[in-house]
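This document opens with one chain alone, in structure tokens, the form predicted on its own.
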Amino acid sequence: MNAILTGGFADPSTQSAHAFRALLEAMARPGRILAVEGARPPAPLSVAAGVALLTLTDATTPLHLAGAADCEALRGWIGFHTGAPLVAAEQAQFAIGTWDALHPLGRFRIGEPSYPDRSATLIVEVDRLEPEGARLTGPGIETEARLSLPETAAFRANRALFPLGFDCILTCGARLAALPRSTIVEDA
């Protein structure tokens, strides 16, 4: 079977149902890693990313594929099971690749004061996702939480614009975990 017909949600009402309840989990508990499955997208994405986009995207949600998630069989896959418009950086509401290939970050939308919700949310494909590294503190984080971050200077300064600023989705392998705009990220 081609692999662009495969590897979306088998039971799609069910499975999107406990990977919505999972990021909403996430971004409610920033550095809390969750695990998710259903999904099976085409390489480079992993499963969580795969998740990620079959929960969130939709032919409403333009996304922008970065770096190497700008293929043709993600593209392909993308465009069977959600439909979502593949759209230029500064257009996206949703953004998918490694850290490295979202930059420049200046490119994503931020929101408008009064309007802070009209920004980007980056789904950020890590080669590591652990409770250890940069700490975490702010809404929805009882004393604090840890978490490997690619970086922490960027965390910090998207924190500095609250209410604006875009919000993160790290993802590896089959789990995920959230960095919202609203938290606050400290060195190690």
Partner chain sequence: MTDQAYNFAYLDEQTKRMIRRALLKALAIPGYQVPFASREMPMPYGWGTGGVQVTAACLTPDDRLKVIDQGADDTTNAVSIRRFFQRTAGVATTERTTDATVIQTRHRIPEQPLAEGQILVYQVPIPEPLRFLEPRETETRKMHELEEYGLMHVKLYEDIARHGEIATAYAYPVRVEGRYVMDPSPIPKFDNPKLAGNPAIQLFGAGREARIYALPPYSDVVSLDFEDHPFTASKADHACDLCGSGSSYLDEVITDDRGTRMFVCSDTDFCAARQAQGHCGRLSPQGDAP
Contents of the next structure:
Amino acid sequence: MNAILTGGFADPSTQSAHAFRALLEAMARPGRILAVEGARPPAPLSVAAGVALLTLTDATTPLHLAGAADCEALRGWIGFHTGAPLVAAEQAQFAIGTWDALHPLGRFRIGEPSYPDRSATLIVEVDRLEPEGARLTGPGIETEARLSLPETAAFRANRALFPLGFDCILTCGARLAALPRSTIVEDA
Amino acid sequence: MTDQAYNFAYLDEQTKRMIRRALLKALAIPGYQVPFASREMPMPYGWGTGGVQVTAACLTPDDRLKVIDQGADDTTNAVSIRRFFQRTAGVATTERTTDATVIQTRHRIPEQPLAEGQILVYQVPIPEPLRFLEPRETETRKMHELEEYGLMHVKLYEDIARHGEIATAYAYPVRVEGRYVMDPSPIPKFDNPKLAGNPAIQLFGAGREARIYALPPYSDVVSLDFEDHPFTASKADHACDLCGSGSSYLDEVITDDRGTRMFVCSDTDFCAARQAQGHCGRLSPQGDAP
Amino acid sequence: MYVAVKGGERAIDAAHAWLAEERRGDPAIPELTVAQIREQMALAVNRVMAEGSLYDPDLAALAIKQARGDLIEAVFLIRAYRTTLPRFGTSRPVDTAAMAVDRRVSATFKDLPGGQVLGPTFDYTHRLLDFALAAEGEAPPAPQAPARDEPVPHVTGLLDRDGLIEGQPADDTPAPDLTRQPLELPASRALRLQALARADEGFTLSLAYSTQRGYGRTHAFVGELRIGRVAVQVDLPELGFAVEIGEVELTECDTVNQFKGSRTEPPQFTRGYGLVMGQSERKAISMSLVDRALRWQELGEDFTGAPAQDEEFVLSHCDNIQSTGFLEHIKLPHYVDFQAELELVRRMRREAMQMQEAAE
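Return the form predicted in complex with the partner chain of this protein as a structure block, the form predicted on its own having already been given.
Every component of the complex follows; first up is the chain already shown.
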């Protein structure tokens, strides 16, 4: 019970402001890795994933918990700190889980041709998050960036849907990076 | 000192989250206008309520905020918006472009090139570049969906037929990353080249029309034109009469009723910095005009 | 010597001080109290509550005082305050059939259950300036009739019993809220009604009037107009029942309009609806006419191009805080844009004149 009530932002307006700036920089500069702090969610969630949830979700944002993230402790924590309604992947505005657990990706909303913004944001928990590996180019990137991605094919397929598609926030410990649908991903 | 009666940066947290989600989607789809549930702000629509909401959603207590209107820090509305955030967010403010982390602007991009770590927030009156060709939102939304931008090219081409050139001097439409046609807000077309490849994050807020859009850093932004009539970023053919700059955008000041005019930088920080470095113009107080 | 215009900050402070002085007027004249405005300028207070979308007569009166009697400015003050208020919940739909009516008139039936109650209306006053008011004379107390205990059913309900008017099945869909969601078109009728309930009275009036003159005519009869107080109830899940949290005064207008029908469907009258906070008859009647005009598609009528039929046009332009803001903003500095146009026009003139000279 205690784990449910603790681990939120102690000073929500300031902490979420700092966290959002990290998320904004990350989404604006795909591949850029930023440190965040302030959330202590129950296992298996990372600090960074907790920060993203506290900063972006609330009772108005349907959330999907994938795989191991769909556990009692986390349901309670999310319910108490964000109030986000838990839903199936197809209805989710946000989804959280490991890359494998989020599959199949075709379940997630990619927006509508006239409203491409009505698409899911996937918070992907990864074991490694390093500026190496897959080559990223596109908006937000001056020449190229490198990022350790779980795979590249799915991101290439997602890019092919542009302006439709899902957007990803990759989280690892207390660090995060983002990969919007606009990024062109190539194998290392 | 912040005003304790209101939340940090005025907006409540739920509203900020809603705007923040819209901002992230806007960055993910460069140039696309994301609808957002714009709030009624304590300043009128048309005074920058969209920019103010975007700034409020982005500010942290560590920021240094600069606010300009027509390029100047001292125009009344810039003063008023700066005060609003001093009062509600307690943030440090600055008039120096290089020192600012967040710059809210109306109608100009600063002369000083921006850098990574800076955010430029534009106040936008009419976010829809196709609005003057087609007043219905239901229609323009379809046109964006289908990339049906022929009407815009027809309009520009009619300009050329009638005037010999594209007769749009400000709010000159651009195409972003080869996809969405975007209104850059009513900046003079002189500023258009600075939209492209800019290291800073550029965010656009239209409060009354309830739209947010964005340009990620280094975005590909092309001003619409034709091969035989390429886009040119023009300005008054003068140098600044105070700092001598020949490359800055100028305000025209009428100094008597006999038609005497002078031209001064619209970017007051840029002009003051040049004057402090010893640059002078035709009417500098030093009198040693080049 | 030219010095760049400075002193915006000082100018703003001075302007605000001057404004406060002007607001107060001659200090030899006693200052208006908020209670005086609330009680004696009640229709202005009602308009500010309706268009401000906030039922609070004291705050509306304060806003009118602060705005120097500029009602749109007062609406703006209320709207800006309202945005910052937390939402605790949603009330149950108010039951206007159970309204304690001060006024209830039907234009369609001479008499009907609940009766015709003229109430406090200007309708039959002769518009002669009453100089006794200038002398601050007290009006004699109005005669009192015993309260009527009978129910006051809606006229449309009476017509519905005989199938003479289109049915209006109950709908439990949560009401949309355009102050929390961006407007999306096409809008539902509920959303249109919300927009109209807070729309500018003058704009709504003009649109409604235009339908009467043939721009989207709907042949409206005022089935009934009622003004009075209704209870506001909120469900408390913790208690498992609804509690009354207060009363609001409302003006409701049901219009009975042009009938529809076909070879297979017998003809039926159609409805227009208006509901406005406070006593705001002109607004409620206008709203019901515009509501009806906007329903052309649903009722299988033709779009004749009339402004009042055009949902996008009506919803995009009915809000006076949006329109006054955008209208008035053109007085803000635009010299950067204007300079860009000046430069362009000068250059094009130069080129045109050169071409003329070359031709000559």
